[in-house]
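This document opens with one chain alone, in structure tokens, the form predicted alone.
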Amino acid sequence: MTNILKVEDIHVYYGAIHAIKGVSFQVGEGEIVTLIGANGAGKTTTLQTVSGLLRARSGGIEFCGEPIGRVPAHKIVERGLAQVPEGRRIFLRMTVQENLEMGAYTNNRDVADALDYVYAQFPRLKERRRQIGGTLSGGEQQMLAMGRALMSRPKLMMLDEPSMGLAPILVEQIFEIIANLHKNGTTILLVEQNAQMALSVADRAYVMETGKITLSGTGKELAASEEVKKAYLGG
């Protein structure tokens, strides 16, 4: 399996904080990979890390086989990278429609087609398409940030805690959307605090605590481990 992102014993500070603590990680082409733990174990920075928006003091990252260590974040972008934030972060007076517009900047020649895949992946969005986003309720506008996400036809596709604030039965649909991208060839890389739901779609999973990878295996394998169970799962 070809490694679309390899991250490689990186070290993050926020001024004297030593917030990433040596992080080595591979997510394959087709795969999800999620990120498990506990909120401040350094996920979210990990992401923000990958995507340039932080940079590593030491380590290395490779997307695609290049090296984006000192990658300006938008360039990233363009080389098919794309993070849906935590929180959503949608453009609230815009209508669905044009936030999504605005995920295609990077892909302004086939705006037209992305739009049929995004509303293909996501019906909802195209009933909705006129309406200002918001209006939307946290489910609709957590889809309009993946689909923003997709506008681009990422090569990966970085979603940061994508079920936070929203109702369990929100959460299912939201899990289950990831699923069919995942089926439909999407690459992606997960942060999630709900471990259940996340690593009940990984194919493998990596656990997270106070900047530091402590256990890895496959999605399956962490979701059967003792110690998952008894620090996330409530067993």
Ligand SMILES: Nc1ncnc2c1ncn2[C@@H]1O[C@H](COP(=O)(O)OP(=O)(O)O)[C@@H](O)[C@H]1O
Given for the second form:
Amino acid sequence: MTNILKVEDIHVYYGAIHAIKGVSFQVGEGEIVTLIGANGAGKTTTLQTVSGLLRARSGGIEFCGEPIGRVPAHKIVERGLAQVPEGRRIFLRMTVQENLEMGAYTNNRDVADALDYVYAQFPRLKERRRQIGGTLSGGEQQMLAMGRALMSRPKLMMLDEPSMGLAPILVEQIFEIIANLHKNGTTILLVEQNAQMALSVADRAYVMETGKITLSGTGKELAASEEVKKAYLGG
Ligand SMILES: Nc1ncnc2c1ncn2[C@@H]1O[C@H](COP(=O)(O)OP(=O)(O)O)[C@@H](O)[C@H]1O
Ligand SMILES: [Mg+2]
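Okay, that one was the form predicted alone. Can I see the form predicted in complex with the ligand too?
Next comes the full complex, this chain leading.
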């Protein structure tokens, strides 16, 4: 399998705080890979480092076979890596469609095509395209954040806790969408505290604890692991 993303022994600091202590993982083309772990484990820090918003002090990051550890964040986006941030961060005063257009970057080329593509994945957003972002439900805002990331037709979409703060029924809907995007060929790196849902859709998974990866395997293997069950699946 061709690696889209390869993270090799990265160390990341916030001042004197050693937040990421030698993390390595890969995402292959077409895969959905999840990083699960408790609050504070270092999941967001890892994603921010991959997307270029934070810098690793040592270690390497390759995207589509090229090192990106020193590439500015906006150039990394142009190369095809899109991040859906924790807490969604949509533009609350803009309409759904305006939010989506903000995600299109690329020279206005195929904005109409990209909108068609995103509306096909999210019919709900199409129905609500003139609605103001701030008036959407939490689940719809998450769909909008994902749709905005997909407007740039990324080679890799990174999702930071898409289920955060959503009612269980909406969590299920969001994971159904994630599974569908994967089925339609999107490569996904998913960060989640909701281990059960994340493992149910993932090809492969890594467990993070206090800045390190402590376990890895297929989604099925980890869902069946006694250690994971005890620590993350409530028994
Ligand atoms: N801006 C920051 N300044 C200092 N420490 C931070 C900052 N952001 C996160 N941390 C610390 O880094 C560690 C990892 O945090 P984070 O990556 O946000 O974890 P997660 O996303 O898994 O909840 C935590 O100990 C957290 O307190
Ligand atoms: Mg986080």
